[in-house]
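Okay, so here's just one chain, in structure tokens, the form predicted alone.
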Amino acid sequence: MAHQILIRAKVAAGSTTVEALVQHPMDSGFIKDKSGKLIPPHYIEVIEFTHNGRIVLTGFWGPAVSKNPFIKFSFKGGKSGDAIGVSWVDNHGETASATARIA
């Protein structure tokens, strides 16, 4: 399956804001297809932010976290042309990541 990670960061004030939203199905094994069987749990473990490869957030997502979901999040710092990457780990396995550069 294909995701998509789509980020945008803009820098006001001396503080950073990230906003990405994340393409995942984020099942979480307690929904039923339309036979009647139960969808297995496909869901975000591990999301993790960086600014120049620098660990700024780190997030431990679980079965509870909505299908596509959006984040948003401010840090210190940050200047106009900086690298904001983003990857994440799903409990299948499955990675993605993207990179974008700070507005």
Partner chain sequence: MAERNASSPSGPRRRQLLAAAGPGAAALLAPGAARAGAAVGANASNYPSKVFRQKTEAAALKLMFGKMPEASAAAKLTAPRIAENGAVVPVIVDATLPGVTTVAIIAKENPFAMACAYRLPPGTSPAISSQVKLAKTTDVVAVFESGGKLFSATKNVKVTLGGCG
The other form holds:
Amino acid sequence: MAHQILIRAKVAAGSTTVEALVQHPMDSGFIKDKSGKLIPPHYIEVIEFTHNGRIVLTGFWGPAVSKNPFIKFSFKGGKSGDAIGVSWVDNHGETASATARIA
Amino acid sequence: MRIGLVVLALLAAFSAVPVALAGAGPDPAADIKAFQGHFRTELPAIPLAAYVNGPYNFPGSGRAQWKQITEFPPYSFAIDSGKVLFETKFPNGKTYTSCFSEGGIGIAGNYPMFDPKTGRVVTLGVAINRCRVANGLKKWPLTKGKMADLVAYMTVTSRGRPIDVVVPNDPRALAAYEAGKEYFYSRRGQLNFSCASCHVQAAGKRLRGNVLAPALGITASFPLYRSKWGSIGTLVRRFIGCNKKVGSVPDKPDSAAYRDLAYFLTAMSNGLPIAGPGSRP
Amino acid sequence: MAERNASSPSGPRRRQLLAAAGPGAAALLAPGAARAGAAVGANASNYPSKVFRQKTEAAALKLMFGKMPEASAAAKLTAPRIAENGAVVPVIVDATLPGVTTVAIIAKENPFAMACAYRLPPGTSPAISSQVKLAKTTDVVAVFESGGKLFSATKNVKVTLGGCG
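Next up, the form predicted in complex with its partner chain, please; the one we just looked at was the form predicted alone.
The next block holds the full complex; its first chain is the one shown before.
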């Protein structure tokens, strides 16, 4: 399973807006596959965003977050070229991370 | 609706009295004019190019949700994966660029294309598979997965360019076009619906929670990321779904029936801009 | 266009890694993933797993905050009246409250009520867009913690069957 993370970050009027698209099945544990068997739950539990290493958002996700989740938020500060980091861990203990620069 | 009915009536006449066809012959240019004219007359408020947005031209279609979902489009991963596939060398050192005009960039609007060598219609997916086989690789399934990813990438390089499907004056091409047209207007399945029942006659009307997309422009947003699928799929994947939904047995993804249908249906949108990949519920 | 993922700054570098690692991007992410493990690790232990197993809004909120919210015009929730597809429902929350520290999004009729929650350090805006799954027609509730109190906004979202298969 590929675990790509796409990030866009822009600064305007002293505030940085971050958008991310996270590749993850986010299986809820309530959906059956074609053979009628329940697909076991597999979802991101914690996702964390950093700006130059400082945490700017911690998300706690349950099985009701959509597949390949999208998230958008903003924080005060940030300037072009600063590092935005994102990392997550799911209920199987898998992790992934990515970084991008503020545009 | 009047022109549509005329088209339907003509078709009925054609299929009922094939002898009467002698000398008349298919006229794709006239069909395209009548097809687009029907929608322009019935739904004059919708600009021609906006038809590529399908159901979102109509109230209650969830346009705001669509805008929010495509803010960071769910097919982004497919485009990325398709780009990698497009640029990855075959074992012989070549890439897909060797099989397509313009190196495969910006050419999605020319498909489906009639191939005079084989006398058959070639969709972009079929052309990709031909390229793979010519370079010693296995065919991919035409409906989803890597095929849909690669089609998504090749389509995104064509965005905004006009659909330009050519039906040459070759009896085999005209026969394929005519077969696609007949498929489009023929009723089938337990529900006894034709493609046109939903996407011409009932275009813009609701089918339970969904608004039916007009047939004009409907191919322009493919391949599609459907929330229902949770993945990206090609036009032929949708044909299969539509056929199942009306209670008929789908054709094979690689069948002449689906190739010809794609040929006719895409040609009807000639001149409209490529907008794929798209996002739909 | 979206910035490419991962610690690798450019496309070619990423492709090199891909080529080296073979298909599947998991290997590509290995260096970053190690870092991620460290970064998320601290917070992973804070994951309120019991909250996400509560069947009702009240049980989830009591467990998470020890109290219930009051409806407030300062709490904002944007969600569709009718979901196009219950699997992907865009939900936008925002608040005109000072110093919001936590935002929680609840779908009352889901098997587990709590959909997601966010911890906001100072400087982070309470305006957050995300997408949730709704099992059926339900009230969606956005809860904001500000100054030790809870404020909420509620919107009903209809989930209907699609016709197009």
